[in-house]
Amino acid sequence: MSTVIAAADEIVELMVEVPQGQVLRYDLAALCSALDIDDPTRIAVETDGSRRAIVTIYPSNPLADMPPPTLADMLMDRHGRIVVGRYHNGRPARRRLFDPSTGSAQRALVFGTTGAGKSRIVQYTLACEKRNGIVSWYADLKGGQSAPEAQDNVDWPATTQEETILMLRSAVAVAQERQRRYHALGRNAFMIGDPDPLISVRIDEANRLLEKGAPYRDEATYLVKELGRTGRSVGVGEELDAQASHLEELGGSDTLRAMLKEGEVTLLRWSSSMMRQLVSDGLLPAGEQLTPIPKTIAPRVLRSQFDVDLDDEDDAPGTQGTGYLLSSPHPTSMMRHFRIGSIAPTPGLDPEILALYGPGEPARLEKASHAAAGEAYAARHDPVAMAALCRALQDEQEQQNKTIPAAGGGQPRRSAARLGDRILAALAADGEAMTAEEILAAVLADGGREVRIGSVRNELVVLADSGDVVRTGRGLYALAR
């Protein structure tokens, strides 16, 4: 091993290299012990994935104090990135909201345990989206408590699982409508504002929607995957903000995880099992390690349990917002997000967070897509109308879950016909290609449970993917022959 040591202002940098033919491996705890470092947040290790590493040792945690963001930080650069904080070496940490080189909306995932700072990061990202003219659809599955300041600063706020499903259905429908419209225009990529705005669909506390036992898990997983497939090239991005526990809580879908691995992935303070999952799922290269993020920046010091001066108060500053940008060029370099909002809790809406959003109305969905977004979008700011749509969705779910005993025993079957079967029957009875609206009218006339156009459109996508239905023209569907 060869090392070169350079010291400046009490910061020590070690350049480490192993002989050719070997791969550099290290044990972080053993490294801290060898260097007599009792606070692991003082050390940063970055490798090239092969033979070399840079070990940086600081006199104290370099991320202990973070400033609030500036307006310049919040505005996208020519690469579609915003500055979200600082790395341990003081350089700006950037996250991409849009890729202008490919015309791609972004898929994103933010992991973090309770108290790791997810809500403040969500607030900052939403504020940046408003500042950059991005249409924000935001589902806060903590009943609106995670980011109350966002309520009047996003185009569509949702606070329940039913509202979130309606939002996702609308988002998929808008993406499909844009696909048809862009195809007619001969466009194969998205450009912001030409003519449509970029859309961001965000689900906060996504575990509650996608975990095992969640009432809408299957449909939510499907809609998130479908939006990932269709939305990227037409300017509809998506983000999931979730607890850092088992990835099975994200719909139990390998396809879903694979899609998110290609997007912007932020890891805050994690649970004990998270590191193994990050490596096994490919979110972190094999052999790489991340410095653990403690709950506070106070180093652990062993003292006699009989020390009369022992102070058990846990009043050390926290590490909220500290994390790793796993999809960045520096995935193993610790960073910290800007300080967002007031330091002390406020009795109402936080004035510092409201100031981040700035004045004026948020960007709105283009009128050309209002019909595709449907009744739910029109009712998004009407509590009475939205409550009625949510009750209809609950009834729809209850009908799907009702079962009756099967003849001769065995597994129970659903009492109501599947929507897919009803659509196939409608197409067979008509014998010609039909629009989604015509199919809806035929389905509503068959005497079964009431459904809405969004459900029909989503089911048509499923039937087309399975080969039961073919698209015969713009907005036309027919039975596969």
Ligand SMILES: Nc1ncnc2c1ncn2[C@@H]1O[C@H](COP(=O)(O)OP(=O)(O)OP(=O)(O)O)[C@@H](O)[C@H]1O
The other form holds:
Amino acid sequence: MSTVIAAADEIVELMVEVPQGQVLRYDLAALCSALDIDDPTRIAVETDGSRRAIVTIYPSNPLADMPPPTLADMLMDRHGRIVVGRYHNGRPARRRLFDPSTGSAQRALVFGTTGAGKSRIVQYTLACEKRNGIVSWYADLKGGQSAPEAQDNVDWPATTQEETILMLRSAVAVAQERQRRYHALGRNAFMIGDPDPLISVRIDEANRLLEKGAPYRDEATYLVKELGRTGRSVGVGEELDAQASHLEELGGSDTLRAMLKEGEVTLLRWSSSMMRQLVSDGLLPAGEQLTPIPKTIAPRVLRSQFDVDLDDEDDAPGTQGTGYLLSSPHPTSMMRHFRIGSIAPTPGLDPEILALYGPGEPARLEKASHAAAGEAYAARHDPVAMAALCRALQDEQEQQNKTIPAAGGGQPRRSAARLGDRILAALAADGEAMTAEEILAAVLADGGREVRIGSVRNELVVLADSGDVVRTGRGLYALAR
Ligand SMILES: Nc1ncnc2c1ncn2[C@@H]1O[C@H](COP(=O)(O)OP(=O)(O)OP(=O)(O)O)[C@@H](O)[C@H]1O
Ligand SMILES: [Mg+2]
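Requested next: the structure of the form predicted together with the ligand (the form predicted on its own having been shown above).
Expanding to the full complex; the earlier chain stays at the top.
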């Protein structure tokens, strides 16, 4: 490449292409070296995935200073999109909260290493949801530390593993209830507000719920998958926010593959294992490259030991919030999210973030789904009642985790399988199709351990998937023959 000569304050844009039959690949370090650029954030390389690329060279990092969002950015456009920040070229970066053309709620994933800016994005999205009348259920597996301002601005804030499981169970039950209701109404597509609001279920630090060894990993994985499957067409969306290096830990790649393929994926600063995973999962085509995002934008300066000692600048500006919107029309174009709240830590709640949410109550779940959402939803603002429900869930889990020796020796089997057996026994004894409630009553009468309707419903879905049970009509289950 010939030398590029530009005035210090000029932006240089190079359109490059390789001959037909070749795929454009580049080595950012080599490119920077060729152009004598010591700060990689001054250069943006956007490829079309095959032969062409635009290389833009800026006098300084174009995303160094991000403004806060405006109210107009926060309101959904007619395509259900909000503006989340800017691309390096100043164009608005948009993310979809809803797809009005298909009536689809969105599945979203936000990945980034620790401190990359995930929770600020969560706050912004939650504030946008509030402003757009969307019902937000928000679980923070960091005990509520990630986004304290969200507490009173969402319909259901959850802060523990147990509460998150209860929330996910309720969400699945609400989606099923909506399916039943819409079916009865002869509806085949979801429309916001007619009759129900859009719901968004979000789990920050989702890796803590889904990683190996997490106490409710199996059920959480199942519920996340189930919600992804049933929620989309009935206005219940979901989002996972997680640390990048844990992709393979998020309940197994199976759970996420569908979400990754069809969902709204935001990738913040990543680790190399994350990048390998994205490529091996087919999310990034092998030829496609993303310019890495450094942690700070301070160029590395070599200093001789004989130089006069200048203080090392530790406080170089960071790149938090910088990333790629992989499912947007510009997946390889570096963007940065708006600055949300004050950068310096604030004592107590951040007034700037509270202002984003605006005054008033957040949107609430429709009355028609309260029964389906169950006791946990009713108890969501009642710490004592919620603690009791969480304890019951812990007990349930402990029972399930106690392995019991299988009859005749052999491998111990988990008593988790027993609920399935008890349901099958109840159905066999009755001989007729039963509702989940009738099955629960029969199971509770068999003298075994206490279970709840949510577990029975979940187990019925597992049994139906495995072919042991069939759905014979609306809400009725029978033994498969
Ligand atoms: N868009 C942004 N612009 C400027 N600074 C930001 C932006 N987003 C985040 N920051 C800064 O980065 C810090 C870390 O952000 P945040 O807590 O959102 O990261 P995180 O990815 O959730 O980290 P963790 O893994 O620790 O939960 C914030 O306290 C804030 O100072
Ligand atoms: Mg966080």
